[in-house]
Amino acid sequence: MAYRDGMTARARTEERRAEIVRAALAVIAERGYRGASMAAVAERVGLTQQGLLHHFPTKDALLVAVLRERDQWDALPDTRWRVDLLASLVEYNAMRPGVVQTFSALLGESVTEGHPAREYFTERYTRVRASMAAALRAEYGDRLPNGLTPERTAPLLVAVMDGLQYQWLLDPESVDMPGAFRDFLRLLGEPAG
């Protein structure tokens, strides 16, 4: 069904849907995921309750539809990191504190039994470094120059990333998050090529 400006049935439901994970982002770095309620985002976006769950059954549901969003922000085309693009990701985070802060508060509450977004981090922490493992295993064959595999160092390089957006949240003045990251680059070595 078309509508007068020309938007599908369907168009409309996925613009109302994205206007609702948005808003839902914006309420969990306010409040954090516990204190987030689906009447809060409701509200943001003009619908009742009701409304809300016509798009997101669930709290969870939308928890889940906030993190694949967030991570589509970060997605290359072909999916594929390189360790020069890393530098790059980790200074565009510096300009957007707030889905920084998001993301943190979630990762941090979801290594508790039964939290909704475990399996969802479980999961994305599994293909992360799978993928920083191929961009190392790109960059430098199979042995970086201090002698460790690409599989071995990608949990390292992904603890690194993480573990200075926290430092970074926390003492922003502090903490310069991209040149920190641009030395443990330095820390890998040089490439072999």
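Computed from a predicted model, the values in this text were never measured in an experiment. Numbering follows the first chain given and starts at 1. C-alpha atoms forming the largest set that superposes within 1.5 Å between two forms make up the rigid core. What changes on going to the form predicted together with another copy of the chain:
After superposition on the rigid core, displacement of the C-alpha of residue 15 between these two forms amounts to 2 Å or more.
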The other form holds:
2 protein chains.
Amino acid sequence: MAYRDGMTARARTEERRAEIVRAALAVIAERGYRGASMAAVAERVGLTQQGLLHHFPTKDALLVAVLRERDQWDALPDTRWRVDLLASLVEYNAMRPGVVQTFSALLGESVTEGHPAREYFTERYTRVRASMAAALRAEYGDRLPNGLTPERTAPLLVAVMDGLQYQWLLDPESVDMPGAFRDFLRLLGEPAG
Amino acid sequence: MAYRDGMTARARTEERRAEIVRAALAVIAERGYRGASMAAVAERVGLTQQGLLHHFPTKDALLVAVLRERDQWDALPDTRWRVDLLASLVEYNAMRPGVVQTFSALLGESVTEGHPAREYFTERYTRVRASMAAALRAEYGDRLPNGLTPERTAPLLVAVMDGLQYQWLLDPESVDMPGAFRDFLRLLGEPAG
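Could you drop in the structure for the form predicted together with another copy of the chain? We only have the form predicted on its own so far.
To see the whole picture, the full complex is given below, headed by that same chain.
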């Protein structure tokens, strides 16, 4: 009985933590991380600030959980990307503007002085460029049709994905994000059969 | 004499306003717009808050001046861009990380709810996409070598410039922003002689 109760309490705690992280994602999408307050997160999830601090003692601790959640969004481990799946990821992102907005707001802030997400993003981009280069190599070999190496193409691929998100979030009627990304893949050329 | 004094006072006011805008640019680069306070701007420029409010009665009024300043950065009117000048612009940007940081922080924030720079960026991107399409048409005609129209290529060109700025600001040692942008131009192909 004690064991079962223990599990239940733990499950309840985890569920509550997941609710808090979802609330934090929404508050960051609305206000950015610097503009987000623990009070706003607590209110959204129906907790007192004291109750929130029990789960996440600091705002930075909550950010760590948000960034860990962010790592789940891409749905595939870094090493398993294929170029054709990227187009599907961009299609999927176009159906979840809230998530894209949270990420884009955090990325924007991360370049300001001493931002707590800066290291996360710096490391993430190193990793993502490497995994994109691997995906391009699997598709094209050591040179793309235009002569660029996978390593030199990878930062462009990542830049297009990020840059299109800003244009699309600002003006979804004018910017067809998945279509534009497919256009970029077309620029890369056809793999030699 | 009254006239001369009047001019001098006006010139002094304009110089002071320009100093305030420069201070605001630096504070936004450090903290973002939402994280920026009028107190921090006043302190940096050696004014009391009251003195600052004399020049800019609200934080939003100061933001308008900052964004107007931003419009000067590109140095060329929208209608006069040429594709080869874009590579020079990116080279130039790589020498002024502070300015790029202010812009990137503001762009990131602009997608959050009710941000005062949102309309500015939305309109700016509409304008910039159109002027990039015109530059691409002047260079390539109605179709690029890969078959895309200038209008479909323009959002990609803008996205690459913005996306590379984030990667470069986060990790200037690993990301050669001007080199990567030249790689992108290479992807577009050679104009038919």
